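First, one chain by itself: the form predicted on its own, in structure tokens.
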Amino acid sequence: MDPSEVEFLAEKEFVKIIPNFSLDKIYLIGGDLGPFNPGLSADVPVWLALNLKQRQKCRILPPEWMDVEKLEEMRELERKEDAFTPAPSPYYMELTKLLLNHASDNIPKADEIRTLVKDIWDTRVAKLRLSADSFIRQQEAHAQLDNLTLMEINTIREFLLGSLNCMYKLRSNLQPGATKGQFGDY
């Protein structure tokens, strides 16, 4: 999976919105969405709450969890633990860019938040690279991801990948490049 399907699987989330319109309910294939109304908070889809705010249709409400207090208060949280701590969202890497880059301009504090986001993802990136060099050289044959995001784990999946199938071949006393056994690359 590559970074714009995480996107993609983002953008199902969903946000409040406020209509600048009224319209009845609609019928989706992914569920019921409205009504709409004037001044009414709504809850949308991230993919419709863009398209309707880049035709101006509605101003975008951030998440909960985007906000300043909250989210210097998660930094200090994963800064001062060793293990994973919950991230705010399990997209939220993905929607601060998407909310950011579409619709600054309804989020209070913007810059601050792109900074304090981009904060915890170091943060928690740079523990994710720990944990797999203690995994690489501890040579173990598992591990239990908690609380890490989809897009977090797709930043180490080729490095990981690669070196379980390295260890693979070590262990079956194979070397580089040849794949005599049934499993070679894989």
Given for the second form:
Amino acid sequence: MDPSEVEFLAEKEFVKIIPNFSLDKIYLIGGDLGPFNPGLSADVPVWLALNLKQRQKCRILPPEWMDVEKLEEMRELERKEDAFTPAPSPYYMELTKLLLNHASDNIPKADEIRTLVKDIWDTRVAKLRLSADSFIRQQEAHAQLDNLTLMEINTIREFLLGSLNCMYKLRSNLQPGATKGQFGDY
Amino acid sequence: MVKVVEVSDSSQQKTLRGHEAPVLSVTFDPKDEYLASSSCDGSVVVWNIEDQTRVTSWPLLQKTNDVSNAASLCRLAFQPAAGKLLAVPVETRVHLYERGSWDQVGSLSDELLTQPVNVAAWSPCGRFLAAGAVGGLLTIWDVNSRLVVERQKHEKGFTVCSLAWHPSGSQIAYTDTEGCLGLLDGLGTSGTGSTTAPAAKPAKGYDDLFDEDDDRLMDEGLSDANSPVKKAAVAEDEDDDDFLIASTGRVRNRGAILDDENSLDTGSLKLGQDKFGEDDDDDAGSSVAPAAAAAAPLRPVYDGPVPTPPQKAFQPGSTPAHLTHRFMMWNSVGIVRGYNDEQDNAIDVEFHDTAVHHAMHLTNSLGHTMADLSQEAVLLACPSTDDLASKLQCLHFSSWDTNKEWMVDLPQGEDVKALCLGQGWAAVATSALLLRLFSVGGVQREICSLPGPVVCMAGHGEQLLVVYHRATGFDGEQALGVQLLQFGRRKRQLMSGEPLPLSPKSYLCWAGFTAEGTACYVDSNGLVRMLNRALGNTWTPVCNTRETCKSKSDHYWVVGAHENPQQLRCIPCKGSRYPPTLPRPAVAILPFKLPLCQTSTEKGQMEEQYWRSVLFHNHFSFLSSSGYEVDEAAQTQSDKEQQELLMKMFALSCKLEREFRCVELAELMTQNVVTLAIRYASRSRRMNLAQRLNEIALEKSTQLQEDEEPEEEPEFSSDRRTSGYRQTEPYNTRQNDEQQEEDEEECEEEEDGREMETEETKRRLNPFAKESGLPAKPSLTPVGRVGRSNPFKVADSGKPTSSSGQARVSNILDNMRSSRKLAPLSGSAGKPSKGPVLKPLAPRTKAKAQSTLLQISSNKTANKKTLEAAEPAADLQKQPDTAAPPAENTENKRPKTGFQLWLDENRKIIIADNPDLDETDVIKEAMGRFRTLSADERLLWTERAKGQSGETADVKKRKRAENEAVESDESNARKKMSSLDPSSKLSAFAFSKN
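Having displayed the form predicted on its own, please output the structure of the form predicted together with the partner chain.
Every chain and every other molecule in the complex is listed next, the one we just looked at coming first.
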């Protein structure tokens, strides 16, 4: 999967916005949205929030976890634990990127949050690499990793599957392939 | 264990061991020879520092296991300089021990000291000893004379936990356990041992005064020696002088406080006042008399009611004016923010809905402190300064000309205290107790006097709410009054100065209107009250915002309220009463909830929902009465909701065997819902209840009738109507058009009724006709015409009216008495066990005979097909039939009714059968019709009395309501029924079309 596809999926997450227009309920395939009252928060999918934001029709309220203190806590926890801790949101990376890129003026301490989320991401991806490494090294048949987000799985899928395939080929070539070769030679 | 450490280099450490529990307090001897400590083990010990030995020990205190449990902190103190005396607070006294011998040489006490002394502190001169006690009493003794020189009460009664003398000896700083720091000023104690009344001179540069005072006091005090009696006399004399001084002092003090609100805590201690209001500045104003009275030593303290400082005028939706960044207004239109710091003095106006206007940034050169915002304009006002009058500025941004701003100067000496904007007008309340009205374009309009100093104002549409001080409140209460004025076409006063109810010891926090125009307000206890127009303009508490707060210090800052949907819009504030401007607060929504009892139970919940729904839909009638458009859909929706709730409550109390309660509930219902309730009651075999409900239904119908035709007697009118119906029926037959307009019917009926009145027989017939007619009405859906014609034809045409009428009359009479019998008959088919119960059922049969509704189609079609099934029911009915009237009609009808009833009881079977049958649709229709018939019958029955043709118009609505109600019923009684209902209705409609 392309990261942009994952991001697309993340855009279905709901965020709160404070619209500055008033509109009745709108009926979409994905569900009914609104009604929108100026000054009152409403839940909308991220894609709509960003669209409205770009048209200066709303303010986006950052999700609850997008808070410096909470993220710091999570970062510490993530660093302390060997296993993966539950991510702040299944789409934390995508949402952070989307919201901070388009609505950083509505999010207090946007830069700190960006750094924190990047830290968490790095820690988690490092763990992922480590576990992949040990997985391969110990030639395990299966492994279980909890609390991974889609984006994280996606980053390693391509590489891991590819390399596993490669290794499988290499390993299987050692014996049958070699014999085949021998047969061919003969 | 006490450790002594050399501070400079911590080289020397000495340890004093001996205390068996935590140490409460330690103090050094000024000569550094001794150290005294008190401990939770109850002992007070003097140590020799050098030897690290215990010099002496007194078991003075109560033993406790921890510092937090100790009754007193027992802060000891050595007399300064020579350190001759050691003061030890013990219970309510302070013991004095002599250095060296460590004998108790005296004890200081005061009769007003009733709680343990916490702290003792010597004055720098060593002559006076101050003690702070639990409960906030500060006492100062002259040690030589052992007499009280001064006593003060902490105004909030917090426990004093530390004391410190100013080196000059004229002031004492103290702290209390709630974290406040206070300064006790003006101690007239620096002189000799005079014990005359110490003038409590609060705060601010009294040194000069002191000196003079003290000198004088000294003279007199010296001459008087120490005889208490004489002293008292002197004190009396002195008192007058002191009073003067004190009072002047008060005045000054008050001025000072008014100038500087932040200094409130200094000088907040006042002589001899037990109770203080919450606001310090009020105390200053109000305490003159009591202070003077208390100036004499040992005089009883005034502890009567103390006037509350009147709360200051404010703008609802604004944060306090002393903040540099504040909200000047936050309402449903937008936000006005004020900035007043070094770089900037500006006002930002921002609209929630940018379609109203774009955001504005104004420089606040005039120093506006008040603002209001509406869809049309921004209104700003500033108080007067020395050389500038108070100004009112209006930015009328919705004006269509190019001049969008106007400004008005108020007369000299008149300050704007509150302002608000309505639709097309602006109102300003001033310090001259005037209410000035302006048009939004700047034309001066009405002016009137206010009954008291304004607290706040709010405007909405054509309504103006003014809250003012009605009188002086006592003991923390505010005495507010409220006026509600209405402008527009007819100007009037809706509320003329009624007292505004507030929670105990609270003040007003917010006042305004809901988006629908109902006044409401919030007090400092977080209670939201809303005007209840249906109850004589009383105030109903609708929400307690504090209930949803997590901690004691959290508050909700209300910015608006909506009745439909029921929303209280407010901003949650952590640890404060109002929000900061940054970060930008988010609006939260609180639900309303009436504080009814036992809302945790199902009954309480439904009651709460019902009354809340009633309260929050009052505005419909108000709006329509004042000529606004009303959202009909929402109104019917709310009516439906209320009736559903009533029905649920009815069912609940039925379950609980509370039949009286059921009847009470039925009285709140509308008539058609009552018929439903009757059905429910009869189905749950509560004949007694059903009968009573019938009476209620009758009453309601007669009421309705009376409303429409007050002259006629209900019964007669009903008869006539019924007769009318009868006659109408032929009419109907003529017009076989399915869709007769209700109006026509009514007219016909009335006419018929008049004609019929003369003929008794016809009358008699009428009741019968009624019954038949009634069902016809409910059936209104034109479907029934055919059916009608048939039954009527049978009755009318087949038999001369007189004969049939007589027969019917007998029946009718029977109905009146034994209508129950009939009902049971018809009902019996449905519910054999309930003989007498269902009057409505009885009308049904007749109604059916007359073929009112769907019956004809449904009954006939369905009945014929289902005749077999119906027959047993018919058999059951036959017995009653003998008594019953016209054979043809009754027969036809009875089987039908029997069938219906039978269906009711044996639905499951039928339903099971239905799928098998080809004519499932027909059967369903039949069933649906049965239901409708039953409802109709009830209607008919109730209407029998009424005989109102007018109701026909309502029939459709009724049907809907009934169906809904039925659905609700179904939940209780029959789920299957409910599922069938819609189909039946649909089928009915289809039929009508045919």
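Take the two forms, superpose them, and find the largest set of C-alpha atoms that agree within 1.5 Å; that set is the rigid core. This one's a predicted model, so the numbers in the text were calculated from it and none came from an experiment. Positions refer to the first chain, counted from 1.
After superposition on the rigid core, displacement of the C-alpha of residue 18 between the two forms stays below 2 Å. Taking 2 Å as the criterion, residue 9 does not count as shifted between the two forms: its C-alpha moves by less than this amount when the rigid core is aligned.
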